[in-house]
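Next up is one chain by itself, shown in structure tokens, the form predicted on its own.
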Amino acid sequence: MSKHAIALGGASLLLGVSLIATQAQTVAPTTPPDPPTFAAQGTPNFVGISDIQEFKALPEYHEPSWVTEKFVDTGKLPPVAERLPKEPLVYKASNMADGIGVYGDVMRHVIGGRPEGWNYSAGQSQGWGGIDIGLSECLTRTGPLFEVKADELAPMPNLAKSWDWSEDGHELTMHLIEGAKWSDGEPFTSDDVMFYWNDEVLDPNVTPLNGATPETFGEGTTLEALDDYTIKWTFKDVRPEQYLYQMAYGTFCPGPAHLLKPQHPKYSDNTYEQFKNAFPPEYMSMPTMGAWAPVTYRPDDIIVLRRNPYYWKVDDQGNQLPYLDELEYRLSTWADRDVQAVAGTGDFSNLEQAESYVEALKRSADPSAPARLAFGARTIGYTLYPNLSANGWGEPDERGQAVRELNRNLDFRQAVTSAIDRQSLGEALVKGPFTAIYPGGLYAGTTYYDKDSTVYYPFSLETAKEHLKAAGLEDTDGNGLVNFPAGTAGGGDVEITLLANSDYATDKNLVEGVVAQMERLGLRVIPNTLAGTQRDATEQSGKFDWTIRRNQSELITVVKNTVALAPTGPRISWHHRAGADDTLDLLPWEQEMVDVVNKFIATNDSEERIGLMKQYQKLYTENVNGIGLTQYPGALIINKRFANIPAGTPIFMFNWAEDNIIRERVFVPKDKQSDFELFPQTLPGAPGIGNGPVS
């Protein structure tokens, strides 16, 4: 018997376990094996949140001198203190790796994405690649909070500079920043985060890009404007500090009002269709209130975003942000982004594909490489999700609704999870100690994760075998493929359709391995690989039977999406939404996911914490919510000429390098500047369609 086929102690972990599992051939759930020695390169240098930033005025302000000369001297800019909100938010020197940097050069990004357009929140990708991340500010902020003491940790101000709780809880109270300014000059006020809350947030017609509905932020929550720069928040729950996680990228993020509301339906003639695409990409200077703005776009090609001259943040000595200039983004492949920027002719990468490790790792090593990479932790994994609906949500067919009833099946799940050989999985994308075994749920390796509080179902043909058959499946016309049984889906082969993004060789890869394992269990399994904007509204929408997906933030750090890691709302999980009636058809031990989950926003108390994350690790594995499938380290690419780039930045923790990283206080010393900007000494134009940089 295999070495895994050791059971946990107890009696309770076998409670949804067949009575099969003790048969001699087959193997008992166990605790996974441990990740395999790796060690991370870079360790952060831990500080407060005050360390880092504070709002307040500054005696003096700077900027670049041409843009004094070309347009503050012309006439066509105010000077820079009367661009500035009343407290800009100042970064401090003290933590910046390289100290106060210097105006000036590009960063060039490659990315495999290709943009639908501006309006981020009505569901509109802009490529990805960090293309939004460059563009969006958010009431709060969360990625730079892998430096962040442990015991400090909360999420950072941004466009709210403080907030106060009521005497009793319910109520939070959150100050905006006061004379702020979109890019093309136009004020920043409650106006716009009103729209975005009632307007695309509760407007069930509207789906903001990264998702965020009315649940996200509580169920029940109520959001009012007090005056132009005052918000309150009024929740069931007392003091759920976890809401404000919600409040950073990518479920806060206000749109410019002053553009988006006259082309709402609720105030124009629009459909909700024309609404999201009045803005296309060739639509330039789109309004931001991000260190950069779109000027140029030419498809399949290049967006190229210049430096935003209304930013409100500073350094300590009054310098606007940013320092770069401008921000380049070629529109290739994913695979290319690697390739290019550890050549040099791209400038950052997140190095994630596992494929191109040990080339990166090669070509990195030579002393007169143009980039220099660092691996983090293993803050990367891929999850094989069954659809768990069974309400409608999707409008399945016959045989889909065969299937999601399948999926609710804890034995057909035990099976599928069982005929997963994880340790080929990770060695096809990339052999050495990168990839670990990932039965699913939290991350080893990562705050809340818990051992022994992790079911394990070892890769085991023969177990996974008896579970199907125990799910009532088997094959009756003799060709090596489990049918339904008569009277349903005509008796048919079991066939699964599996969602996946071609854009990404890996996610490709994952696909391959999981069709040709199941193969071998006896179910026909059929890709359905889309482009990722695709992928995402065939995700979204429910048409789908399994879906990989690569996971989000919440099974790493738990506190950021916290509400995602159960279905807490009618539109939350990715694999189980609610059908037109808008309820929830949750299994018992997903009502108890939900529980678990809102018990750990409700309260703050640390120790109660960990015990709640014990509890829901277990629901999820031992019930199998999801497949897990791989987890592995990710890798920061960026050229040797950038400085300021904080030690131990991971590529995705609370968020993804681009934003980790503080783009806004990167630069490049001036013996190191390069001639490589496309439109140097310009600013956005007016916003409208081909409106390009202006000199």
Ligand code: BQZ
Contents of the next structure:
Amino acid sequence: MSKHAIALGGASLLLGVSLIATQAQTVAPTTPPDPPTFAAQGTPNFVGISDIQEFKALPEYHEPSWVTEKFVDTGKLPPVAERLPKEPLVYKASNMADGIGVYGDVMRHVIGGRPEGWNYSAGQSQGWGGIDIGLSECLTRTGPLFEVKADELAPMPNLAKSWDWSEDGHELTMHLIEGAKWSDGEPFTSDDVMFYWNDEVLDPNVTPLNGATPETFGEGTTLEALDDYTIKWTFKDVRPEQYLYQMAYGTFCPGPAHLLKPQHPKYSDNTYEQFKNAFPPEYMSMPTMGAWAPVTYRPDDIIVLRRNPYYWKVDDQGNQLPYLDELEYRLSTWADRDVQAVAGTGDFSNLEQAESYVEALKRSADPSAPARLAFGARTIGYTLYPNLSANGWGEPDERGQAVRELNRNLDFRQAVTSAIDRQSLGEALVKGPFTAIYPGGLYAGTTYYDKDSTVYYPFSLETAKEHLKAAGLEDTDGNGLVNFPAGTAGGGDVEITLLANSDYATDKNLVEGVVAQMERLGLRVIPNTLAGTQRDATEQSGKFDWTIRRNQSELITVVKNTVALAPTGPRISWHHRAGADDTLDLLPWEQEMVDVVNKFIATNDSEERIGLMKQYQKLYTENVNGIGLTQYPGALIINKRFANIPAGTPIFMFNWAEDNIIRERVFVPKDKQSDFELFPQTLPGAPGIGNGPVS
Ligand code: BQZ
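One more: the block was the form predicted on its own; return the form predicted together with galactinol (BQZ).
Now the full complex is given, and it begins with the chain already shown.
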């Protein structure tokens, strides 16, 4: 490896350049081209968190009249004031786009996943598409932060309504919402929080959905309950405020301990598998702190949820939320979600598959179209990740191990990224100003992105082939494909498996593009496209050579899921986890990335943070930690009868739009209300197999 200073467009960058033959017409790394201007992007009304919500007791509370008549007056439920906590979470009407709402109606979601069961905190998926987001209330909240002013950006209080740091900054005392209840009327207390921490996060036999591990909250961090409504964290770092983002969706959303604990192997004769499957999809009214609870499930057909009578949030007129009485999740495909939302037979979609853009735009342009479509920022991005573990993660065979060694070779990764024609990958998805050339790393257009710190290897097959040679790969049998060196995997053609999600046309489209472009380079790539949950499990087990993934929040926001920016723990990184001996065999530049990320978490100085993320971006893109494929904006499609949809809502940033729009305060004006509800004027019944809605 040697270092050169090269003038690039006036910016000088110190670059690690391999000793590839300079006589071939090779192209040197540069900074990436700017993304095409995308004028259609909506803009949020930036506010402070205190403009959105507060916690306080109100003089009076209200509920839908049919709840009073059919449930309270008949003694089936206590009065609303007794069902609410001492100080409910109060949403301020001044921050609601259409103000105080009215009760009634249903939001009809369509989803591409399928429920495995209701045990989220033991790792079961409910089918995605907003169903787990709605059922899982967490200590803090981040979805709505897309509309929070940068200088006031911090996780929003949620189940934890306030917190204080100790003088020395190592202890964080959190005050939980007091007197709140689960949807079956049982009290929510620190027991629920401590069961999640002690018996799920800290228990190596349990992996909550969305993968919380002890390191997610900082190595050596402890948590204890001081009383029913007070918990105390103790951190090694001083005031690592970063971890408050980890206490939001998807990593600190406690489940109902009063039902889960009796099923846990520590407190029963169950195995861990029996514990995980103790609440199958047929089990109805699984207690939730969310606004709606499941009342009906028909396999491959539909899940229906009805309003939670114990929901602990109100508007500032004292109306108990949610406004919508019912949520439906049609079990179909993600592509069908777009079609139904545009057609008006469904009510909501995150338009995220670029292939559907032109048709969706055409259909929703018609003034009489049932749904409105609004683009947000370019926050949908795909990256190809090489598996960087060479010490056993995923138990690779001889061929697999040889590919791991190649993945850990810089020239090999430079060959792959230089052979990626991102322009044509993007155009194969959708023509027009949507897709941007994305080298990998932090996204252009986001807070911590710095163009001059971003190393881009332009598309050049010649350069790629030079890198491949420098990595020691030649086509020794003349069939157009390079071979492993003699003595490695039988000197056969280099074959690489590529894991991807078969639930999305975009993922499959990108796989086709990568396979064709790698063939040109002389690499045989074999697709392994699996349905969502299977794909996720295969990736988490390390059983892949390469994986294509739609990136999560960390590469957009940096502050959300920061720990996942590098292998900061044995089971955190998407593409480099601990091997059989529980150790991580990090490459030197990976260790530098880990150090930079840990420094970022340990400081709250904004200047220092900006500097650290420049270092991170340089390390990531120069060393090709991941191979960016494309980046484009998504669009929110919502039926026009719904009100209180915040302006400029991105479909994805800190979280998905199902969280970002704050569904519990979305409503349908009386004169626009439909008769689509399947179980009007009913509430969730008692938890149990087959228990339907009650009236
Ligand atoms: C949004 C999201 C809400 C998961 C899932 C799905 C899983 C992944 C990812 C998205 C779906 C929708 O994404 O595509 O628009 O509704 O659910 O949770 O891809 O397979 O594991 O990370 O969020």
